[in-house]
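A single chain, nothing else alongside it, follows as structure tokens in the form predicted alone.
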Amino acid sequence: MKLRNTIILPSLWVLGAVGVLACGGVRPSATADEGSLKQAIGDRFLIGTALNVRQSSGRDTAALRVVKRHFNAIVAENCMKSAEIHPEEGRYHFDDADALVNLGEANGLTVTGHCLIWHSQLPRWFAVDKEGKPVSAEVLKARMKEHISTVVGRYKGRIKGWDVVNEAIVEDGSYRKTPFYDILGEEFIPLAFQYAHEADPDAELYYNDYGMDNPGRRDGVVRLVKQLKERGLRIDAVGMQGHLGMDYPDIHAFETSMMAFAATGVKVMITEWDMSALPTLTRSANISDISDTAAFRQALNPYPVALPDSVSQRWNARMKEFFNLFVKHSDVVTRVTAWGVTDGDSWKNNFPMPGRHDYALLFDRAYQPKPFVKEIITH
């Protein structure tokens, strides 16, 4: 998901999490007789989580105990995005990505690469010349191919699949106006999939986007998948980002999109799964304006210590409802990935104001499974 300088808060969401410790030591994540999430899910689909650099490097040992016990798949939250892994032309930074892949291999965790082509977190140099002007189509093609070939080629045979293109379709089903689209038009997506397949013919290839319950985006992604297939290009799955709220998306609309994507002949992956615990607000504001408004700060951060039981119960019920949906369609769903290990890791914290506490993930700040996770494990 993108963080914009000027934001519209269509929903800073009314979900919750459970039993969060405001202070004190970290308890063990689970005892041996409690089972694990991955054991409970079995072979229905992979259950994954995104790791930050502290975790993939081994510094957050408490989080790694949770990962090794409960998950069987991992993805990099940030360190494989182009701005991080390819910050300057001709210079790559592979240390963090190498650590993630090594961690996966050492612990039998399936690794997904995220992501190859995305307009956000794109290094400044990538689509411009030395004068800051847009490069030609031929130059951008060459840079895309070199970047994809180098990154995918480095991990050939070690990464199961790649989010090749991220967030390229907008709500009305048209293409997002990005440097890639402005310079290459619609062709940048087939090129990205072509380059990725050439770099590792055995790797699965995915398209990933958010707001996939939206009918316009749904139809646009269906068209894209069909076009790629008609051209003989490999695409294995559509990644449906699962950034949810208590009042959105409509679960039936989400299911409709799952079925529409599966009908094209690809699998479905639930990526970036989380649910905000905070109330839905609608307000257009600049972040600096938000920070000047005490009442609005309180509205944005209503639960700075812990969640009320009523919110927690609703959050867990809705998360379980979506989980049951994924299980219902486990014939087409191949992976479900939470966007972080614990509430403290969530990207939803501290945005759009510093100190904002959210409760969006499967494990709380004390590294304990939320009630709906415990229910899955024990049943």
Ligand code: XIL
Second form
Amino acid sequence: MKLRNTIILPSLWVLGAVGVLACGGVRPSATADEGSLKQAIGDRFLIGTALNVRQSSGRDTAALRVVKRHFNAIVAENCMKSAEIHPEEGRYHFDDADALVNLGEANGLTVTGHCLIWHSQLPRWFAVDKEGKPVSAEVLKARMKEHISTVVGRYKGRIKGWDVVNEAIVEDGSYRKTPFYDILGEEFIPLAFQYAHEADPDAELYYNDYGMDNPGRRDGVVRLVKQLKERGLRIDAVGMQGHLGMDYPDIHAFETSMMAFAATGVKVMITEWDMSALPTLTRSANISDISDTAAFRQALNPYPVALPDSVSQRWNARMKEFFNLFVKHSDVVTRVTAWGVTDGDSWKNNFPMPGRHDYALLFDRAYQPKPFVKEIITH
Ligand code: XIL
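Switch over from the form predicted alone to the form predicted together with the named molecule, please.
Expanding to the full complex; the earlier chain stays at the top.
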């Protein structure tokens, strides 16, 4: 791997910090100045963004200006996950989620709930007893039901739809081995959908997952949706997270999955759109080993100041290609949501390796639209 762009000049740091070098400069054209992303997209689909707590609480005013101007939908990046909203049995923390829903209502933004049942960011207590042993099926069902009814019930009529189950199918199409699966088997998914529907019969219900271009997972998700439908359970859409990289996924495989999900009769949502501009790391890479060497660390974090023009151009072209795909299928795509407002907010700066400087989102660190976003706005 080449090590260019790793020498940091102090003066460039200053420029980089305000994003002047990032992605084509800070002077949007006059028309880009006037228009907005949501206007340009019109009624093709909702265009959303995830908000962190600094944003949903109103503290990050610069980001909120971008949100109000360019987006018409929001979702909580973290504060509605079970570990955050239900940290201990019998104790809920609603303040942050309440603020997000209020912000959405006050500004006419459609609010999505993320997420009800997920093995990750699950509070320690949820699936174990006081001795730390797995609870019985009956206890876990009761806890799921109480959690779902309380959270969905609190925002009844105010949240348009919920990611009911997140990331439950693995790449061979089988079920991920999680505490929910271990204790309840496949049944935990229909139960979660049933409880959510009982708590708010008008809310849309979604199944959400990543790596959806993968044929095995695609087939597994199609099977799951069909099973839920056959049992008469409500499912409105499949959420394709859409965490992309420069070399994955293959756009045709992604499109095939969009079509396969739509063919079951549900809508498709791109729920967590971003594209890392950095070298791809797999979760299985032994990051602690390779990050021992400074040279390797620099190779994995090659653009600490700004994205070189050549990379920026490829990144923008690839984002535009995906955007065009979503537009092409806007008869089935009902929402496209970016997983954060600006590059500085993106989880990709710390995943799958902490401390990188990524350029994954639609707005740069100076709150300016990326070139492909300007193009959408002005065309
Ligand atoms: C991520 C958040 O962005 C991070 O802030 C948090 O530390 C971990 O979770 N799939 C999902 C999202 O469904 O909830 C995850 O969000 C990203 C992967």
